[in-house]
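The chain below stands alone and is given as structure tokens, in the form predicted on its own.
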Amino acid sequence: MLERSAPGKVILCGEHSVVYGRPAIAVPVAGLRARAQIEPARGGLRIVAADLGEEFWLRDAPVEQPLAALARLTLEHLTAAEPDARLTVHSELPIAAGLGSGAAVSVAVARALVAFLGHELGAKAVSTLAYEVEKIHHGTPSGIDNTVIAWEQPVYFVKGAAPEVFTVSAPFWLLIANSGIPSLTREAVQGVRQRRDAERACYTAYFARMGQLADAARQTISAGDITALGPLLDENHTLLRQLGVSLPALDRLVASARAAGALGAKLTGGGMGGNVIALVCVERKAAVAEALRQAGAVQVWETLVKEDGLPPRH
């Protein structure tokens, strides 16, 4: 049996504004992964979505079934015939939580299928395949999820431009707190678009400032000035509230993290649910995690953001 995997992701700065051409920064969450296992079988390609309790033949799947769509796109890209195989997908990432679950599954499946067929694809090609499936999940995605997950390194991203992997001079800890409220990115993006169409000048100013925060965050991370990153996250959360994508439950988690000693905190991803991230020093990590649980987080994960200089892992 052959296995390939892909990490989750969180956006540090720039969600929503990235849809409108502003920069954003995202980092991989290496400890939470989607995994795809593939082994020889008979009768065509059988796809098993283990976490959802679903399985089906590729030939019978609807056009917009995400796993089937990814498999068909990959085979078309390789000009390869459908293999006789069983492809099983598992994910540690919660669905609809802003952690890039859909993109992680797509990248893991593409990597597994490509390897099973004896081919190799770079991160750019895998990201492009995953982006097509992101359209099924999210309607008009920015492309940041599939990019950071396929490269599996911190990425500075501007829609339509080549992603830039950048230096993390000093590692830093993030806590990720799951509110337990599903976050539907498609609906959040559509809502922001409607409000932006009604108040174009105001929202253009919000997006411009969020882009400035992303640029400043990249500079502080590259310089190793992690303490200065905290206020940038705080201001980004304030702007996301003004965009209308926060909720009282998310604001409560953010406030609790800050009160417990986080350097900064914000919602991450589409909003309207999902996750909050908190930047913490190692000495306050346990206290902030407990404060997040007390404030209603159903799960709290931690991830160390660092530059290891390695290519994407299998």
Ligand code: MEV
Contents of the next structure:
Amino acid sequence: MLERSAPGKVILCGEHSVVYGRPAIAVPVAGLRARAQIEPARGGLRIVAADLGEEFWLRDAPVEQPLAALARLTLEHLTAAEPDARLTVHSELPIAAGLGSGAAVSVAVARALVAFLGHELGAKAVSTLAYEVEKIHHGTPSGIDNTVIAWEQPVYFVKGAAPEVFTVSAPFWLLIANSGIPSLTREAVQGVRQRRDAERACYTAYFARMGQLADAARQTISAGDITALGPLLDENHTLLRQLGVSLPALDRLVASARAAGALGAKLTGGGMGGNVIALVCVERKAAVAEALRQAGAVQVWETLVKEDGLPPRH
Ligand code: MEV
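Next up, the form predicted together with this ligand in place of the form predicted on its own?
Full assembly next; the chain just shown is listed first.
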């Protein structure tokens, strides 16, 4: 049995505006992973994703089935024949919650299949395969999810450009709190597009400011000035509210984190549900986590953002 995995992700600054060409910053969540196990079997490729309620033979799966699409694209990329194998997928990531579960599953499956077939693929190639499947999930994805998940490093991302890996001078803690409200990124992105088409000048200004916040966040992280990062996250949340992608439940979580001593807090990902993140110093971590639970979070995770010391995996 061979296993490969991929992390979840959170966007620190710049979700939605990244779809319109502005920069964004995302970091992997190493402790929350999707896993794909593969072992020899008979009769073709059998894909089992119990968490998703899916089990099928590759040859019988429709074109738009995301796992099947990923497997077919990977085989095509390697010019390999369908193997006789059983591929099992598990994910610790909540689905439809802004943590990149779709891209994490894609990257884990691509990595497992590639390794089973005796090949190696770098982050760029794996990310490109996962991006094709993101289009099935999300319609018009920017590509930030598959990129940060395949690279497994904090990235400064501009749609269509190579991701930039940057220095994290001082590691910092984030709490991730799940509102328990499922939300499809595709719908949140479509909603923003409709409102932006109706009020173009206003939305262009919001997106521009979000891009400036992402640039400023990169500078503060590179300088190790984590206290200065907090207000940037707060302002980003205000702008996301103006875009219409927050909900009272998310605002409540954000407010509770700030009141309990978080340095900054915001929703993360598409919004309309899903998760919020809170930037915390280590002394306030437990108190902020408790405040988030009291304010309705159904799960709270913590992650330390740092460089892994490895060169970028292209
Ligand atoms: C989803 O994680 C982030 C969004 O900006 C959509 C995208 O970038 O494709 C909302």
